[in-house]
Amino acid sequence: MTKRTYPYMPGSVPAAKQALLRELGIDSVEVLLKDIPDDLRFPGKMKLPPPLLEEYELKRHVQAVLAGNANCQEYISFLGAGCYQHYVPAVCDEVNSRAEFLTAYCGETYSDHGKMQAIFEYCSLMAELLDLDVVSYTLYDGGQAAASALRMATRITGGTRVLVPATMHPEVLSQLQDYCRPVAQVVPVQTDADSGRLNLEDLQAKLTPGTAAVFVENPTYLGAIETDVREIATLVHSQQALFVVSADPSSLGLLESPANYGADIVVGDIQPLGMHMQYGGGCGGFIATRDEPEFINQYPTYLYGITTTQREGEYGWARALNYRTSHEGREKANEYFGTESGLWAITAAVYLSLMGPQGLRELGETIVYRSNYARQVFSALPGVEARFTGPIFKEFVLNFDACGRSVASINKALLEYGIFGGKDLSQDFPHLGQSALFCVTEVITQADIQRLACALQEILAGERGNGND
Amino acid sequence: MTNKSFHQARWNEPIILEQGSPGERGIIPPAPEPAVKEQVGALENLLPAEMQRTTPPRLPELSQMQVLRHFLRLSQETLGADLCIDIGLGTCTMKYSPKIHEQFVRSPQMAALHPYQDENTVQGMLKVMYELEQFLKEISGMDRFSLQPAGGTQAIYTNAAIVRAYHHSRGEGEQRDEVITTILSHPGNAGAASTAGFKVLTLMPGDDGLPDIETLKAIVSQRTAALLITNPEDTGIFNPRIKEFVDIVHEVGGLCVYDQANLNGLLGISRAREAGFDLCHYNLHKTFSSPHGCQGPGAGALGATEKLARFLPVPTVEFDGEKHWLNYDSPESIGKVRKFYGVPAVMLRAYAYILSLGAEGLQAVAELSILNNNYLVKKLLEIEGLTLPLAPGKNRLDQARFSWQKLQAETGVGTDDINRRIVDYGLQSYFTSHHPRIIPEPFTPEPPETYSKADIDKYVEILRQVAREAYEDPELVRTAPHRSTITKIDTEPLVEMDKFACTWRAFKKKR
């Protein structure tokens, strides 16, 4: 073994290490390998750079490789779909940076108090954002959220079939498609041309005995926002089947809860609720429901119910009707689950708590002032239209067919003005031609939304970027 | 030695929902500009009346101080890694992970990247994902790695979804529908093949502590699809037979999936490419350093042969060798399991944790915590009342599973009473085991190699305390904690449907 003394390992002190060998009566760690069979044994030694044992070596090669990136501060992001830039209120980080939430795990009730109320607490804000009385801890990620739902609908429903927007997002579409193909067939349902918004005659038509559930996007992948709504719960109550809903959290301080509307199950991605984006690691799932049994019954991670103590007025929490995960009920359980994102929980809680209800209204009014405005402003660039016309929230598609340029080539040549243009869809959505996503948060200011559209005047009437596609 | 003296914090904070008062805000969020205002006009006509929320959510309304100090009381009341000896959380490998990392990830050109920015504007974080990758090959044997999977079990549920798409391509889907795991593996591997469509079949130790090897011969048929099993298992045992295992279910057309969540104590010793497996994941936050961040985000690396890289969740990351890239094309590829690319800012602190150590670093890793383990374990076994049962007197790697049955018997205090009991001395309660508890009054202990011989030294006193609390004044730890943040809980409402509350509003209804 080496004689480095490496700053994490205390034991690599060779007087340490030494002792502890004398204490087991033994002179090499090898004893210990016995058991490994030679033709188990890693022949020679893994080809690894050398290490960068100093701490500042460490830190100026991976500023070096990280100075490859050019990040959403210094270039005007309009990129949603799915992963979005919110102004993170300092305090989400000053909290989520805590060394007592960062480092501890999955110790309960009695070493780790604070973490059990602060889980409850997020469970219980979003409860209140939600208007529904069940709220899961964290998933993996939205669409895992969405994935799970649908399954909860088949078993509630033993029906075999999920239906689910055509022009919703093509990642969550593709983890729905592997994560309902045991028990599910998803069927996708058409949207409207002009508005973006489902199809209630498709629906009508696909909405046969046996559908465990429709799935709608609230607002839409595409950003509309779907307002057939009340509409679409009746046709899928009449079939017997679940109402699933994925709805923006960061919409709910001005849009009504899914819930009221006749949602069933409501999922989401708390992403929005003070997590940075990094690179779309900052996802965490969501499913809440009506406080019933036979939903109950169905979720397959960890819920945390309060209980009372042996000290009057004291609270406790822990996991609470454990036979449905599998870390109980093994291959009887729901479904599989394990490590997903709870640190995004007590951001989340934070993030909440700091808005209050005056906060996330007037958050829902900026970004539909803002979003609105941009598509305006941008639509009425020659050779530019506005794809969809109904309400939006956050994003819209522009479409450039009559200006004759791809958007690959338009968000090429916007990278020299320091953007990034909208996500291009004509790979998932070729029906929509050369058409982009964009996105306007509260982050994105009317100079912002001027700048990027005097970009494309110059881009599209060829004054600058006029590069092949 | 045992710090008696210690007290968690103890806040009686109220619940946020009780806090505040109308008007108070936290954050005041960015206003539109009056000109946007006044050209899109009156909000009523952006949307529609019967969209608008009629009844604002009840959320607090408190002022920025108030919520700071709020959760930072909570966060005093929480016991991190960072805080104490965290070696009771076996099977978790709670190391230290290096506060450099932090500021990695939390910089702008980490925090602030989006998934669809122009690829040639996230060179930095593609080069990671690629170099992490080889660096992954490398440390495992396979061919191909994805990053995908956000978690350990996400990727043990890749694992499965990948053999589903296997033998599917075969024309053998219907055919091979059962899946086999062992007892001791991660409850994980049953739940997450259940949860792809497959049976179950499960392995039992025999004597030796290792799953029974002819219950194997017996149980493989046409029918396997896959083999999925923890080496070590959860007791710590390395089973040597292991290639065995694997040939077996070769033999009859099978994968062979090989669970490392407990790696720490083979790196640079024993990989999946020697084992023969054709799957295997990781969980980087656990063996390559990451704070766990009460249950997340993680991130699960899942290794493939040559033959089941095809099958591997889109995208993956290339290298032309000027330009790293994502590459979608892979018609037989499952799909997604997790939305974009998986967990990057775990990955990023995983290549900096690899870069920071090299090969002779991680093999010290993988030594020094077999030493703490073996040190830990004969100083645990000086205690009355805890034994080592499967296979008493064979080598443990990286962790072991104890029982606190012989003390429990003589003093009728077990091993919940004990992890209560600990929370006293300032330690994190410990991991019992996941069920079915097959070692009876189960507790499981694992030093990594970022603590001293002093640490481990002041754990064993701590529980050498406990258990001679336990024969002298059993009332004592069965009523414990005593100086936590708050007393013993009642648990009906959490086993009783009717009684079970998540949130404050289903709370205050049902009380």
Given for the second form:
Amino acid sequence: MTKRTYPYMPGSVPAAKQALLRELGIDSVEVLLKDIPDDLRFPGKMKLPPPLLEEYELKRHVQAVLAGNANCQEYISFLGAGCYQHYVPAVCDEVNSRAEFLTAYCGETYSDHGKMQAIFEYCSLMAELLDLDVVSYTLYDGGQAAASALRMATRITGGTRVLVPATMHPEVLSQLQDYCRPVAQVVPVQTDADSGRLNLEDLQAKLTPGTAAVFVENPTYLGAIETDVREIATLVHSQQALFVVSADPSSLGLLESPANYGADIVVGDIQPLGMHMQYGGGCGGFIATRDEPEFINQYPTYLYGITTTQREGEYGWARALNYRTSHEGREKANEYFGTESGLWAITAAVYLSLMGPQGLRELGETIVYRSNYARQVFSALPGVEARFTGPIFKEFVLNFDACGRSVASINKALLEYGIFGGKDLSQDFPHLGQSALFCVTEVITQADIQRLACALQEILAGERGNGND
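Please give the other form, namely the form predicted alone, since only the form predicted in complex with the partner chain has been shown so far.
Here we give the lone chain, stripped of any partners or molecules.
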């Protein structure tokens, strides 16, 4: 073995590399690269540090690099905005790390015994939570679920416009615009300046024949609970459009399911149900509807069903109506779909089965109590104002215009206290001024809230962190 062998890099051992080249019938890797135009190839030598020749040495190096990061184990986090820090019971990690489940891919009955039943159990638990009949296999994330639901609406109604809140999640909005561009125009509806909820007058003005769907988030991206949802449903259905609601599943032990106030399609992300916060992962979208042919024939992804077998008392699980999907129909499918989030469906099933209806209700009550308490404490500080009035769930907006400080400078100062402040909204929503979206879940304690209040008080008084951005 030479000194330039890196056992942690597959194919880097010279003997193994030579064996691969012999198998291909070539004598150099350069042969494989000759089709890449010269102007697309980097001709020089990359300025990299000296190679780490031992795996242990590499591990120590990576650990040292990661140690430079601030994380939510050491810092108190008031960040949310679509990715939430909830308590994850240990059994969620225990089950989803078992070898028979540990792949994000959907798998097949012949390779993953029991996985179809596990996913069916997930769909059943979600259906009970959502009070709907049919729940899809997981999509990439809640944004994709919302976008696919709106495309479903265009196929069902034939409409070419979809209405969305002007203050919805900006990243989800970006997904909706990209997904819907070939089939529908995405039209923003204004939200009320005082409550943050959808402006019904503007909705009514823009809701015209040819509208495929109206999409709302409940709770909204900015934390408000939409209280006029029955009126919205009536308006939407008066134009033969569909009502699509994105719901936070962690709220549904306390809040009514959107299906029971008129939603035709309910979507969301299961990340709050037993998933840790991750960078680029830990998400899984869901779509749910009534068990009606016009809806279930438009689902883009797998549906799982149960049936009896020839032996009495035995049941089998399988995919249903597969012809809809790109797995079977390819270019004739409703949409192309991906399946790399199935592990989280099983994790969510574990979480829901542990919590049960009472646990989910207590979770919702705890979040409402603590987030409202936090909003009250923070908005009593000099120079801080709660941006919206009305009921909230989990998140709320604070405005710092009166104190003359930017959110960026305040958040920078909060790091000195070991605190991640709220999501800066000044870029996405300039009309809100220097505002930030704060998130309080069940893992944030009264002591954490008081600690942030004291830190803000000192920072805004100029006692610490008086620098600019």
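Heads up, when I say rigid core I mean the largest set of C-alphas that superpose within 1.5 Å between the two forms. Numbering follows the first chain given and starts at 1. Bear in mind the structure is a predicted one, so any value in this text is a computation, not a measurement.
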Query raised in the report: Relative to the superposed rigid core, does the CA atom of Ser28 travel 2 Å or more between the two forms?
Result: yes
Query raised in the report: Does superposing the core leave Arg451 with a CA shift of 2 Å or more between the two forms?
Result: no
Query raised in the report: Has the Cα of Pro430 moved 2 Å or more between the two forms, judged after a core fit?
Result: no
